[in-house]
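Single chain ahead, by itself, as structure tokens, in the form predicted alone.
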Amino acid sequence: MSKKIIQDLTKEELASLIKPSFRAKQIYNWIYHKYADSFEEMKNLPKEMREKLDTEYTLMPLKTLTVQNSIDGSRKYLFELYDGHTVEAVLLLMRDKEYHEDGSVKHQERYTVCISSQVGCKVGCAFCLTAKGGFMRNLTAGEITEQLRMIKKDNEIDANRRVNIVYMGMGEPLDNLENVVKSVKIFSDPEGFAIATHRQTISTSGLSAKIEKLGKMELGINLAISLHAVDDELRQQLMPINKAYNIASIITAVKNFPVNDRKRVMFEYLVIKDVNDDISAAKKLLSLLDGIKAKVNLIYFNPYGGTEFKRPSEKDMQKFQEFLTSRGLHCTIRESKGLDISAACGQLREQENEGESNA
């Protein structure tokens, strides 16, 4: 790329680029809260200013090549990187706006987007289909950002509109984690996003010595883990990282990990018709959690073409949650989003690259 990405520097870095420094304020003011996409846009900056500026750095280094659109208002977007390869990211809207009986707004939309931090991933799940294209890249922390930035821009979503980031798009960010740590504190920047570390969840495979990193910066984001199964043998056959990194080690690291008093850790787990779906994997999650201030997600898998996984009863979720709930194990069932549109991540960027290949 001949031109630097001007969303992977911080504000700090930026005020020591930028003489004066408090240019980098009007500068960030414009990337994040006026969306600009452009240096000329910025008319209170100096032309000179503007026209360095343009030489020097891009402010776009995604392109939008498709969004599919489903009916429960989810927005799947497929981004193209400088260097042709893509990254998929998801707007789901979580709640409706609400009105009173005046007409006047109750409740605004609430928003979570989910974002990529590589192209590809390394750890190689077996249910994944971000896998089956092998891992390409790290994103930078300005390509990380500008997933939020476009869809927000391209939505009409206001910069003072607070949204929740979740890392669980492509790659394990925890493998990327300077550039993914980088974007964190972008996003969390009073000029930036202005988006608490509390509405940021980094969601990983298990990396036991990245998660102990994570926890002494100590950056009061939410911790995401993405377990999928109760014992090594099931894990390892599910996601080969477990060699590297067992269930053991997992639960050593997130014993460490700080939390918010008023929050928990997230366990994920990808509950798959005849695999992982039974009382007695149950059993064996309520014990390997014990005394850990842990809220459980149970998750349906999602279908894709070609994958031998199947999909839960919907009898089987409900039971596995209430074996969990009645013994004081906080546990949910996440409500399915775009089931109507390329929803399994991965698909979406699959499915252009398939269309590539036949044309």
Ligand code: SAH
The other form holds:
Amino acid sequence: MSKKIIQDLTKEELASLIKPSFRAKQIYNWIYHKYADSFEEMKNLPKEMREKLDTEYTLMPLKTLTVQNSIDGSRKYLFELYDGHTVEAVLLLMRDKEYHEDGSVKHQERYTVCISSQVGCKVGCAFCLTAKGGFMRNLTAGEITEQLRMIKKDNEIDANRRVNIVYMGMGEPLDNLENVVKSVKIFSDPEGFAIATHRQTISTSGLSAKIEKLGKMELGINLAISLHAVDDELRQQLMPINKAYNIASIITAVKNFPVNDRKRVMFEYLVIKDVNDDISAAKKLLSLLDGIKAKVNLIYFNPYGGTEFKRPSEKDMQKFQEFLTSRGLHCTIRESKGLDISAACGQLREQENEGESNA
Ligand code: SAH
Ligand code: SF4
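For comparison with the form predicted alone, please write out the form predicted together with the ligand.
So here's everything in the complex, that chain up top.
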């Protein structure tokens, strides 16, 4: 790409490049609060500055290819990058807007946006569709944050509205640590998206060394671990990364991770029928998480064409949950939001590819 992505720059970086430095604040305001998509619109900047910026930078690094609406209000986006690769992001409606009887607003909608950090993924989990396409490249910080800006703009979500972010789209965020950390900073900049770090969650397949490194940065971010199995043998079959970083190393890294007083580390447990859904696994999970401020999120395996894995029954999910909660462990079952639009990440991109090859 000939032009650089202006959203790759933190406010401090922008201020060091553009003089006088208060212009950086103005530019940030145009991008993140007014959702500008051209420098031309930035009328309080001198014309020469706008023209110069336009020759060096782009403001529109992503192109929306498709949007799918789910009956539960979730919306799934497929974005094209400058080099033709595609990534997904999902707007999840966590709670509807509600009104008092007199028509005044009781509370606004609650949104969470699920974003991608890489094109593809190197980790190669057996159950994951993103892994099937292999790894292409890391996203830049601006390509990560831009997913949210495009979604906010498209849905007319006011810049000041609170949104939660989960790095649970395509890719392994800790395998792209530098750009992901930069994106966290741009998200949390009061003059950028102003999303507090405790509203951002990084989900990882368990790169223990990187979890330790992230912890030392003291960003205040939430951590989610994709555990999915409680013994190394099974975890290794499902997640080859377990050879390099076994369960014990993950538990140690989590114990060293700074957790916000009001938060818990989330352990994601993808439940696959007849693979990891029996009560003996729940038992082991309980002892594994002993002494950790943890919560468990059980996820229904979301099947796709060609997979040998199956979705568990509702009854088995509830039994698993009941076992844990009755013993004092926080445990939720992830609502299958956007199931009708295959919102488990990687699945929309795959549909599009199939469409192309069938055409
Ligand atoms: N690479 C990171 C973040 C992206 S994956 C990680 O693995 O944590 C986000 C979540 O989606 C992970 O917990 C992953 O296990 C889950 N996932 C992958 N394939 C899925 C499927 N077919 N159905 C349901 N969840 C899936
Ligand atoms: Fe990568 Fe996460 Fe998919 Fe595993 S589950 S292949 S780590 S995106």
